[in-house]
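First comes one chain, alone, set out as structure tokens in the form predicted alone.
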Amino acid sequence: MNIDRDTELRRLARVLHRDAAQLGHLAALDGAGLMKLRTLIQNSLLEEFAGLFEKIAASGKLAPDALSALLCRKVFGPSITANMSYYVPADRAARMCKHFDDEFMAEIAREQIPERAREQLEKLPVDLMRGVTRQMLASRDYHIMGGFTDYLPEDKAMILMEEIADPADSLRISSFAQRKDRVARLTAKMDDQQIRSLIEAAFKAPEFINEVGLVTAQMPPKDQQRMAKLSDAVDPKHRATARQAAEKNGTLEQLQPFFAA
């Protein structure tokens, strides 16, 4: 996986509750040592007390889901539950959420770790996550979502699109996400509009314009060329703004189908 520097320095800004820009004397650290030292931070207080989470989780085997879900809520809270989930089976934890509400459900994800919360993202119904879908729109926390986009099944996230009104947010929590070929396919099965959409709002500030160069360069040839007529359409002037940008981020290459088309 091709690592971003500036996507692993904001999340990694956000775990520390900090701003990208106070956290200069990491300069030194590469895409992947930011992401090491982020995963370490996020695993630390979760591997102290591993043992402890387990016992609860197992604790509840006997107890009906409905019981352990209501204990979850009203003695363990988010937290606790966030970090007994890894531990819970993953079917069994997505009847669980069946007795959460959207805002419960939002809370543990805000305390969760997205990579160890892959198998739950795949067994939980996608009809429970549009909830918490919009509990994080409203809250505007792009960085949890752009942290579970990286482990989400796709069809899930495409579903799951559909209540981001604003192509903006589209961007904010993209700009969280690692995976930005994963970003790209998505982006990719969008409409024309959608996609003209998004190409007005990146142009509003320089960081959305270097997030769709970044997700743009991710795509394969003929998906490139597609947003190239697409940005034309939106403003033929905005190609040139976008090779700036890619000169800058080092993916002119990668982009080379789209500035020939």
Second form
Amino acid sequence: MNIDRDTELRRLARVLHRDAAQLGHLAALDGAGLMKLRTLIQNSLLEEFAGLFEKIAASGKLAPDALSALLCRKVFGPSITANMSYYVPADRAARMCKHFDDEFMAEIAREQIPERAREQLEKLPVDLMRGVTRQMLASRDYHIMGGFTDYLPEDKAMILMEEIADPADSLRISSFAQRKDRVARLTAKMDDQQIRSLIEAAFKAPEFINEVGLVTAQMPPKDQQRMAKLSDAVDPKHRATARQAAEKNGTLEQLQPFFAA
Amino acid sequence: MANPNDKLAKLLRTQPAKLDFLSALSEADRLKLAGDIEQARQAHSKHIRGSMEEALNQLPWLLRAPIKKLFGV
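Since the structure above is the form predicted alone, I would like to see how the form predicted together with the partner chain looks, so please show that one next.
And the full complex, kicking off with our chain again.
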């Protein structure tokens, strides 16, 4: 996996309750190093209370799903439920989620470590995720959505993308996703009009130009050529701007099919 | 001489040898990082303890002490 350093810095900054600009002392670490550091920090935070969460999860294992879910909503709250969820079998966690409302599930997701919730994401019915997606879009939790994008099964991600009306929101979420190859595959499945809207939104802000470039760089030549054609349809001048961004972020070579088209 | 990664290893609950990738950072930068992690840990700890306290407050007060003991809070 190609680790984008800026993406990882944004994610680490969130974990440390800092702005990315305040982490200048980590300038010597590359994307992989930052990712390793973030994972170590998240795991250490979880481990501090692991015994407690394990005990809570174990204490409810014989209770019916509806009763456990009720306890989560009325007694434990989202933070403890999220931390406890790693110790509950994924299929049971998915059944319990059927008893939660969208708001409660969104609050749980805000507290979860996506890497640890991978199995739950596989088991959870996508219809239950739609409401969570809407809640997170409304609260502008792009960093959380980006983190989950890395681990969400792609068929589910494709369905949930229908909930994102503003293409700028797609780019904001993508800027926190490390798996640009997955975002590239999802983007390639969009229709021409959707991609044109995405390109229009991208060229309105420099950070979005960079993001769409990183994603396009992960596409196979055929998809890059399609992106180039659609970019020209929006504005032929965009290619020159894209080239400048590619030179800056080191993706010029990967984007050869785009620029040669 | 103490390994400059010792403090970070303790904070991250890991072995200093597993933090070799942090050798790219100067000692001052590692100290600053340790401060960041410590602050994040304190914030997380406060958040979890607050959530647990809130959960216990939902229960009848007679049950709170035995449950606290049971879960080791």
